[in-house]
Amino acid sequence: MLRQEVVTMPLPPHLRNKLLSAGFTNASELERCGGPVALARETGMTPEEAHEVLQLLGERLPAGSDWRAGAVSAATLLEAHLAAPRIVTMCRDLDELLGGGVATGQVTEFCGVPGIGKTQLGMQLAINVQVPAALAGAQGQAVYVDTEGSFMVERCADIAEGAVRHITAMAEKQAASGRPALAEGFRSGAVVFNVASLLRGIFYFRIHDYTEQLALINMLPRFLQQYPQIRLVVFDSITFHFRQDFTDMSQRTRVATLMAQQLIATAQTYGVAVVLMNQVTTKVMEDGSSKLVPALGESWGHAASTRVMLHWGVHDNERHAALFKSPHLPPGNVAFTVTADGVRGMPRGSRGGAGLANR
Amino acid sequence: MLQPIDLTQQSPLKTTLGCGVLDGFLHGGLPCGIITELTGEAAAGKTQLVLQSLLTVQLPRSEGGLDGKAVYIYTEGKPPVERLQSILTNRFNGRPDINLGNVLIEERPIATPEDLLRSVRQLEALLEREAAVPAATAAAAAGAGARAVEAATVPRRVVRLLVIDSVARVFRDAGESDEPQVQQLHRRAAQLFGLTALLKRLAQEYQLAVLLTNQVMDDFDSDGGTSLGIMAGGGAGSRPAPLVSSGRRVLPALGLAWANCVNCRLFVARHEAGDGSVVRCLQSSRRICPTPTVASKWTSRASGASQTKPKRRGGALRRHWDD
């Protein structure tokens, strides 16, 4: 235990960095430094933080952990994964494709041609993350990073209205089947779920160039600490500002890789769903044909653990979502629609789908 | 330090196009703060709409305008000032507040992307200067006469609309011929993204409506566009439904890179009816609202475009949330 290294300790990143910058590399050095006040002085932490670090050393390892604290058993991980809230899209087929909805703690990418509905989906998720826990929602708030100016507040208000109607109807159904708590909560005002509260639950940032984008990603951990009820961060789009300011492609790849690492770490550390909207570009293949591929190049493919391409189908105005990368789900393709109320499944009995009605 | 914007305090500005049906189709008019593209073939009626917008933006807020001035960058030769004057005379006769003095026209020829970028940067300098001048209501001291108060409360006009007609012309000509095709396309894409980022920033900072026109090219692809490169057997992928004008299938020019740049795409189609008359339809192909290809027909007259027969619209009637 005394040989435990600082880098493997389950500390918040900013405390770990302070320890490492001050030259502490393992637990025995921490023990020798002589108490929380001395530690605070050497590292620049507050005495409370130093106390927290030293307390951690003295903590017993939880049952099921391995010889290095910071490793947990796969069983524990699975439990945590199943318990983590998911953010629904309100299209049942799309939610199933994603294994129940967009996962928190991970980075999910949606790419697609202009007009396919990336912004619509982003707005829908920013509303749906706020669904109360009584309806298996994440009951959280959202950060929406708008880099292209596509976010239209009137449209978001329409989607919010559609969600209010939908959720109110579901609460009534619950009440009819013997669980009236949520419906009563709405009636009494104890649970607030209306257009104004939904819009206030979205922290909206407008970004104008890539330096602002990187600055925001750097500041995101502090912001998430300040507002711990945030469960979703949407970047719409992550790509736009990277397609013009870089003449040196290798520099662009380096910056994009760094960005990806920060986003993955932020998602894991704070348990938020990071959703990236990406553009597509045409790539000329060896046989001379052109195909649509996600923008930002091959190396970007490692940023998101789950990747979905939104595309048009064979029939006019038919939208599809194709899952082409996932840690544990098979690839698949479903149809979805965008209505005046937002993202929904295909209507019952329509062509091209299993015909599942809206949930 | 970046700060979030309170969405409940946002009420986006719009400028009327001078026709109730078109305004309704656009949910109030041309939006400020974003880029709207108007695309269509040569005889479809884009210029008519564009010229009209240069005048309607000058209308007071009570009539759907923005009390503003317009900037017109014309890239296809000599700007059609006579046509503009004729619309002014026929439609806004007797209105001193609507005049050509409020339309600033770029007089230098714009032939290359660099010219266009330079012109937009100069516009930025103009907008900065306008914003720096304090509002006319300053120093309306107590005890000033009625006349002084009236003068002080008349708002000073600022630029509210920027029209570039057309963007396609400037970017369509391929560059130097000794550069390989792929590199030319990359360079063009980078220039388009750079121009767009600048325009979007100006649109948002100064609350401008930005209207860009684009040309069309023939759509030879019969199976629905470029296929997907992510999985085997990807079928159609790149567009919702074919755009048709004068009986031909067409695509907006400047390709996929440009399509990623604009926020709202409007397509003006021209159709010849059986009796030889011509009707024009406006479609939205990258939407603000989701109803597919909602179209409204109107005729172009000397007095400008206005409604004839409104076509039945699909989709639910929208309510403005702040009503």
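None of these values were measured; they are calculated from a predicted model. C-alpha atoms forming the largest set that superposes within 1.5 Å between two forms make up the rigid core. Numbering follows the first chain given and starts at 1. First, how it differs from the form predicted on its own.
Superposition of the core reveals a Cα shift of 2 Å or more for E29 between these two forms. Once both forms are fitted on their rigid core, the CA atom of T339 lies less than 2 Å apart between these two forms.
When the rigid core is held fixed, the Cα atom of H51 travels 2 angstroms or more between these two forms.
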Given for the second form:
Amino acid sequence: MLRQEVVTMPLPPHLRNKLLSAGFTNASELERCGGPVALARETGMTPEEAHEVLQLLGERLPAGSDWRAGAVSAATLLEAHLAAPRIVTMCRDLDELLGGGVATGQVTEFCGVPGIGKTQLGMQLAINVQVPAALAGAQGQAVYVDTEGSFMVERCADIAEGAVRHITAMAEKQAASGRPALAEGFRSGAVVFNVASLLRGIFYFRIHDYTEQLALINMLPRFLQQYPQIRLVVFDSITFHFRQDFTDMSQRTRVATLMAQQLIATAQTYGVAVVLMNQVTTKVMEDGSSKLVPALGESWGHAASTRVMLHWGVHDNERHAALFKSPHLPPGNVAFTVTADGVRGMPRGSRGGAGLANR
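Coords for the form predicted on its own, given the form predicted in complex with the partner chain:
Here we give the lone chain, stripped of any partners or molecules.
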């Protein structure tokens, strides 16, 4: 068994392909991989799939190598959670609503009507994920998946210009307070943060149907392995083709559920923030009234750990963000605006504190 070639093993084709793509050629290499958790990390499989592979091969797992043996303490999880960078939105109130910004290692969903600012927010995050670590930024890159054709590179360049001005000003403030390293890095060219570098830091994919979308999600783990500096993946929008291309609703639900599981696994395995822009639909209530709810129904509600509804304010006609699902944050509602420079907080009097958001 230990000399058996991977190509001859009785495995489902998609698992065999993952093994071959990761460089595994025979069973002896699988035995040395360190168990299901390590195999999942190497191949981009889920731990359950890796465990299934070893079970199908009839491997005798070493003591303690069962996939559940990869457990860590809650203290370790909390430490990792606190250490993980967050991606700011440039709106202080919205960042506070999200616990400091969009979390990496999780799936976050923003829902809203057309024109509310979903694409603007997606582009803003794709720029902000590149903020230097010296300003508590993720200093990473982004994948932007455009399913509707709404991504406009000219607008993205405008947002990048606004971010460069904002971050340069913050670096100068640091220098004035006795921390000149970042400002000097900008001036010397040792730290590059300009419009061209920000646009180069966004990997753009245009998706035309749900088949292309599923194919991209399947290849995403491999892409993240190839480009480990990526810390953000934006789908704008995640549900567009699922509302257009399906007539069998039960099939749509099954496919969407599998897609959600893959995105959750990708976020957790690679420590990236997966941000899903979602459309809304009208739900008629029992009393005859109606309200806007996220598209794809309640079954889709498990896809994201954090969900935010973007809407127009009833009394002020301003853009609002309402947090209505989070594993640890309280519900809340804040206003934000979209300016020539991108997403920002509402104009107000000066407030204390320091950070990346518009003050």
